[in-house]
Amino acid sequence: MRAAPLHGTLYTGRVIVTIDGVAASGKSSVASGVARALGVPYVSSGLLYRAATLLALEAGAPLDDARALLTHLRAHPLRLEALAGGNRLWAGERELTDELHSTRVDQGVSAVAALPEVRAWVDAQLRALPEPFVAEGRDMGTNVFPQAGAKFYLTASPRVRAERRAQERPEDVPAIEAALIERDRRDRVQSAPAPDARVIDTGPLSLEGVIGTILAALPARSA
């Protein structure tokens, strides 16, 4: 992954900005917007967990068996293409990106992400990426990049998140809301803000408003 040229004077050099938050809080869209404004790539950790879940489902592998999952991942290496405008995920020559946000992956990804061995595998992939970048996920600021100089955590009520997701999928808002509440329960251990993260309620804000709030909070850095 090669960083694009920086725009403006906010950031230069080795910089990591982390954007964590609950499911469907807008992390990917916000991270992409912030990355484009800074002229750096953004990294979606969730796509790696989703890709591992998809491959396991296709192979009929149990989602709670870390050894079987890692064996399958080593046999089918994943490649994350981190770009400011959007991440793409590949398994060999096959692009998985468009298949990673299905309901069946939604339902299984928490179980996969809860496995310490799989989390360690994902963390290793992320830490190998060259800086600078914007990293989004569940525990970027707490576990993966605790040294990051700028940390943010996005949240919103389950109803607001369900209404937003319903605009992307042909599903019933109450059903999505119930699924998100259950997802929040399962993700509680992994999805907690870092003590030094700024928490942003995205409910009353537009996408541009959230991005602007983050950009305004970033400390200026010199080369």
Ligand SMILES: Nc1ncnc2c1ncn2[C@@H]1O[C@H](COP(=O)(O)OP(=O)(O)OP(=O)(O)O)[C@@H](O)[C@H]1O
The other form holds:
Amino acid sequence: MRAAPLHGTLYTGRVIVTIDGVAASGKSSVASGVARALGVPYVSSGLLYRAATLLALEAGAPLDDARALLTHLRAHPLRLEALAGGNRLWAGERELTDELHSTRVDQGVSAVAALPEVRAWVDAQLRALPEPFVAEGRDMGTNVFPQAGAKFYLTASPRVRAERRAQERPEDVPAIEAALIERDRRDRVQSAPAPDARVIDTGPLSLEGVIGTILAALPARSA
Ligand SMILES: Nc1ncnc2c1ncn2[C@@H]1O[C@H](COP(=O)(O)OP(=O)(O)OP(=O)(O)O)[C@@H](O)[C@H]1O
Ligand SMILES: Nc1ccn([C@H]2C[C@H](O)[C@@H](COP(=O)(O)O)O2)c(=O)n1
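Form predicted alone already given; the form predicted in complex with the named molecule follows:
Time for the whole complex; same chain goes first.
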């Protein structure tokens, strides 16, 4: 992996790197590694959709009721703390981060993310963040930051992704694989590579290998 100083001057300006991809393709791990190497924060957009879903579930609000969800979000403002080492998500003084990757949030989040009003709300939070940063999600390179200096899109087969995720969760590989395929299907509308994104199949690569591939592909000067 390249050392941070190589990109130190490049990423002090208004530069955004986007890393999109399918569920569990390694977006947040890779974005964190790239951000650390560049000495900038990374931004996990999925956490905002996950937090909106958790609050709706807790309030017993229907996940397809955009008006109720937005009213709730305005009453309970969320704050994304974007750091290179990891992102944290707060609702007022309460930290939600550790509750955002539960199975029930996984199952509900695609319905919430399908609502245009919620997407507009999330996009506004993201566009208000100070540059530079590495942004990961589904539509960072296509919709939210089309002006980004460098764009990547991560893929891997559902089986590979499920095997990786099974190392983190006490569920069996076929059940995780089926859930990933279903979430990919539900997120398909907003999850496509930008025409100018480099697509990376992470299947044959280690985490360090993917991070190194991205660092090596960054333009020498893109500000
Ligand atoms: N290239 C890789 N080689 C091996 N393991 C990897 C690789 N990329 C990611 N992983 C592992 O796969 C798991 C999923 O990665 P991660 O959580 O970063 O994916 P994600 O795309 O952000 O997931 P989600 O879409 O659910 O938010 C983690 O355990 C991570 O360490
Ligand atoms: N830019 C984004 C980011 C996320 N989503 C949706 C789709 C995912 O199922 C969900 C959780 O994201 P993850 O943590 O898996 O990255 O949020 C989206 O539609 N657009």
